[in-house]
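Presented below, as structure tokens, is a lone chain in the form predicted alone.
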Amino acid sequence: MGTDPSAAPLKTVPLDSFHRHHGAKMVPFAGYEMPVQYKAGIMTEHTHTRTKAGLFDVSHMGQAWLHGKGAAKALERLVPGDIQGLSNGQCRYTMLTNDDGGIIDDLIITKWEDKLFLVVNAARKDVDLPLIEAGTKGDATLEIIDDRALLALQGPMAAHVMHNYAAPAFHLSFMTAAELHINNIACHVTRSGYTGEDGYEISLPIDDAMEIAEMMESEPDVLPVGLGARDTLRLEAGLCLYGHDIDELTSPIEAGLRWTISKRRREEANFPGAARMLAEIADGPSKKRVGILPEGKAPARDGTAIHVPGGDAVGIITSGGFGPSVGGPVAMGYVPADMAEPGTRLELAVRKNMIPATVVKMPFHPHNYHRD
């Protein structure tokens, strides 16, 4: 197959040379050349993150400041999350939603004194950021950050590694943030991540990214980790991937994200898609995202049809693969609400075979977030 001459050239992340130096296999992802794995391989990188600490480059994500006293209230015009209720240094997971109640993207918002720090998905930032700018205009000012990298240090030893360089990070709790200095470099540090493990995301100047990455990689407990293990980690943690488990047709209620909509926001019902979401909260959605354990060793990949045993297709796998910590295949997908109860038997159309499977509670691997 020939190369499309009209295709935009791939962008590179600030740590491109770091990845290549450490033997990364680079692949196209969300318009960037990104490391999918290093020499150790996905299985080793996954296990190392679960037992020690993995260093991820997530600089392809979109970062922005939203300035203005009215920023939180203005942003609530676009998301169902409680943004006005954030205290200083507190982070919140929420979603941009459309008028039909579908999810435009999921994002993390952090309150930094008189402004908000936003991190959006790489593949959606060209949609998200103009939407946020237009939707908050007059009450807030969006400043897109294009001079900072973003690193994620994830795993049970992450706090001990961070303590060596920025001791106050050790005392942060899950979904809180602080501005800390690492090697005299001012960094925005949040105790968060998308692996199900304890850890941090570190926003720092591009010019200092190599220094910090090399310093952390030199720690005996730290291994660089690519997109492959990042995906298996988040899948085992039961976390949604945009474009797979959530999209513009799927509501937060169907996706199992009802917990992100506070009582106040439900009562106000002044966010996009509120009518659909509130109706689904009251009456239940017609379908639900569930965890699925296939029998045997064959993984059920994205797009696999979900069947009633011996019968018709009723849903589709949205994320699936081998779970290294589980020791077998795991998957997520959507089924009719009356088939979402744990223990429900299913069949999956894998490689022209019908594989027995069971609906199970998520996560597949316990979350290990640090909470006070």
The other form holds:
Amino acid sequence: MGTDPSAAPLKTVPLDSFHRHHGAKMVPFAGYEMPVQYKAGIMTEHTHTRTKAGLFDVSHMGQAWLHGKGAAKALERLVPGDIQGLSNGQCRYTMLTNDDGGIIDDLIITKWEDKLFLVVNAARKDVDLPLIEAGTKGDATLEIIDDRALLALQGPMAAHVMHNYAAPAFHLSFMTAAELHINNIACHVTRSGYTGEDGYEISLPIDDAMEIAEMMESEPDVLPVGLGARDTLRLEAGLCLYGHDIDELTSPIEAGLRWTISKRRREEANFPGAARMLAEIADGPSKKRVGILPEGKAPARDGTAIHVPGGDAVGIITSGGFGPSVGGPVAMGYVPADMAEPGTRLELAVRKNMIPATVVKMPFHPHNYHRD
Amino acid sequence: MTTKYSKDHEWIAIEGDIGTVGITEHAQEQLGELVFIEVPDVGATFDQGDEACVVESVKAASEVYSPCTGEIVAVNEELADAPTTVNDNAEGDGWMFKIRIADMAELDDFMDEAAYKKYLKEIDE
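Please move on to the form predicted together with its partner chain, as the form predicted alone is already shown.
Every chain and every other molecule in the complex is listed next, the one we just looked at coming first.
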């Protein structure tokens, strides 16, 4: 998962000692030593996030400011999302695309008066940030943030926990942000996440991250949660993992992310790969990302071939495993467009067995976002 | 009955020419909570080192190797519905299969309990 054993020595995250103190099992991920799980284990961490609150360290992700009054307009040269239409403090999910309509990365953008706050994937920041800098040159200035950590507090109790520290956070709605003080520390707080649950992502100075993490962890409703459960939570929520479910060859339309492209952007058609994406919107893409429910208990993992029942291989699983809240295996993958209807029967080649499976609507577990 | 251990963290309890095979307490701890176990078919034959079982945690699938050449004479059918039996009692109720040992000499290199415990300490360092 984004790791290359031959690459440079692993970097440590600012909360490294927090992880070890809480019994984390550390693994290489995107060039960093990251906690895959703590003492409680993936299953408990997953369930705890669904029922109470989980605290995640996602400091390996890339954070940056894009300064300038013209930043939103300039960034739209690189992404199909509507950035100019955002109000101050509003967040948006979009993706950097290439001229062939493939996805370079997916990212979250928060709009402020004269700047944008960007969060990109750890394994892609070395690609994304130079691209954004070059692509917005003259109209905006990129400032890479390397002195801040990023925590995520996720789950139905997250808002109650945040209320104790920064009351205004309780009233933020999904995909909005605020500059808030926690223990007199200036934090950039967005009501967003990658679990399907209500929650927050908190950007804060590295020097203060330990204090805040320990404080939140000491809350009775909060358990530290590692990357293992982060993956099962986002899979059940039907959310894409870059490098697996989306990559430089798949288009946002194939990936089912058409909803991220507004009418204005489609009409302007002035983003990289617009020709392919608009053609796919008009004629339908040749393949589509779908949810897949395997029968029985065997997980069908990333790379598993998808067959027509009794017939040829026609697609591939891009994320799959055991869904703790579903209580069985769940997967997503790409199938030909004419096999993408919910209810379509498939077979999955898991080792020597052909496992029957069905195309289903995602998410596998209902989203629990705070919308008002 | 004698029990022997492999460097792959499997155990085999030998009674006559039948060996009962499972993974060790250390192995289940490393894997974490198991969600799926695929046991072999009774009657299947394996060479030493062949993949005999698949155990899957939330995170990943791992193989259990046949400790010796032989024929599968019984499997623990209960693991299909209750894979966490292995987490609860890896070296007892969590056994996976029984194999008719074709050549006892293949198990000569396996460790006894004391040697396995020493091995665990070594790899922990």
